[in-house]
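As a starting point, one isolated chain is supplied in structure tokens, in the form predicted on its own.
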Amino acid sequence: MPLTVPNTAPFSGAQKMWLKGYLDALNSALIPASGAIPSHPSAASLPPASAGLPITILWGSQTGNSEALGKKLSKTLASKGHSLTLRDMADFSTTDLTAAKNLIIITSTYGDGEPPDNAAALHTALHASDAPQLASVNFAVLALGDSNYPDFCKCGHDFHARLTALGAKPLIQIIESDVDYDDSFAKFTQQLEQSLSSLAA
């Protein structure tokens, strides 16, 4: 009987595809012309699949830039084998935060250092006295802003400082981005990939 990957196997789609290709090649090598099937190799003899991590990306945006970057980052990290969830901050609660093992926040700053409209409720709840402890959460923050304003990237810094105060562990230091965010986003993505790779090893 040829080796196959069960539908219930706890792997991501990319990992299952890799294993299926490997097992197809192995089955071809194991089945001789006579049709006799030798004993199966032990599971320990199979190379380990790369370990993907569950990652939640939250975006806070007034104009859509953070959402666009969130989608771009989601595709990049998914291509590395990670399991991605992309969410609008307006649809996320502090209770949801406690279940987010690896949290990425991409947010702009609005007005006089305030959070964007869709991030306001989460920002307020996170700063409340009854906000939950987040010791099991790893996080990173990309803060978008405009250096022409005095409270440059304040919302991103608010999230970074409060998550740290609640026990969450930064994967990388906060990265600020001015109006032209391409270089900052590339730097953020590179550092984040390296940190997640180390975490998954």
Ligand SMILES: Cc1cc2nc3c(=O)[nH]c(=O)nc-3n(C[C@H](O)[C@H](O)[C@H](O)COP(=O)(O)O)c2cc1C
The other form holds:
Amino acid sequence: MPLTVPNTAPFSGAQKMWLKGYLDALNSALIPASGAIPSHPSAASLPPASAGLPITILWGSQTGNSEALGKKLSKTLASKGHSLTLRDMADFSTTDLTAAKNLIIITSTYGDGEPPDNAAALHTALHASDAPQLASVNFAVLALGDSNYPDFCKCGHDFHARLTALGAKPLIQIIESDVDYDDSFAKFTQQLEQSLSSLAA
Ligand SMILES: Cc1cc2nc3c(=O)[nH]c(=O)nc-3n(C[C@H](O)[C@H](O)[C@H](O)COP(=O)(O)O)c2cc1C
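Now that we've seen the form predicted on its own, could you pull up the form predicted together with the named molecule?
Okay, now the whole complex, with that chain kicking things off.
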């Protein structure tokens, strides 16, 4: 008989999701046709230890830096068992935003404090008076820029401030990245993972 998680089990939704994945792995891959359960299931065949959360990463990028970091973050979070959607901001509307549960924005700033071209439409729509409320959205922003410009990382700050004003909840504070963004990206990833794991617990 397949192993299942009883509805009355005293676990959170995220814990039940993880346990169900674990039991599914036992039910399918690990139990041989004879029905005998191996005493030491292979760790490689088990689902990751953290519960998977739905995460949407949007990148706003003029020359590819934010896009590359979006891809890298997407791979890292997927390897932890989360369910990832990675999108160009140009392909995302404010209506799409209302359905995002955990939203990560990685964007540069261009011109004189302006959004990169692919982020301009969403930036404008989000700042419109009819922008939707986003109370069910958790979010984090990684802002790329260059501190030689007076409006350092302004586009990232615009998104952070506007999402907050529309009721979305910051998972972590905004992180600014100067031209050498490796350290800030590592810091952002580490803080975000910590926040996501407390959300999943
Ligand atoms: C023409 C130009 C304008 C820029 N304007 C700003 C700016 O106003 N504020 C800022 O913080 N960075 C500014 N930057 C720096 C970029 O945001 C930074 O190089 C970033 O890493 C680019 O990332 P991307 O490839 O994802 O677009 C500018 C860069 C260029 C080339």
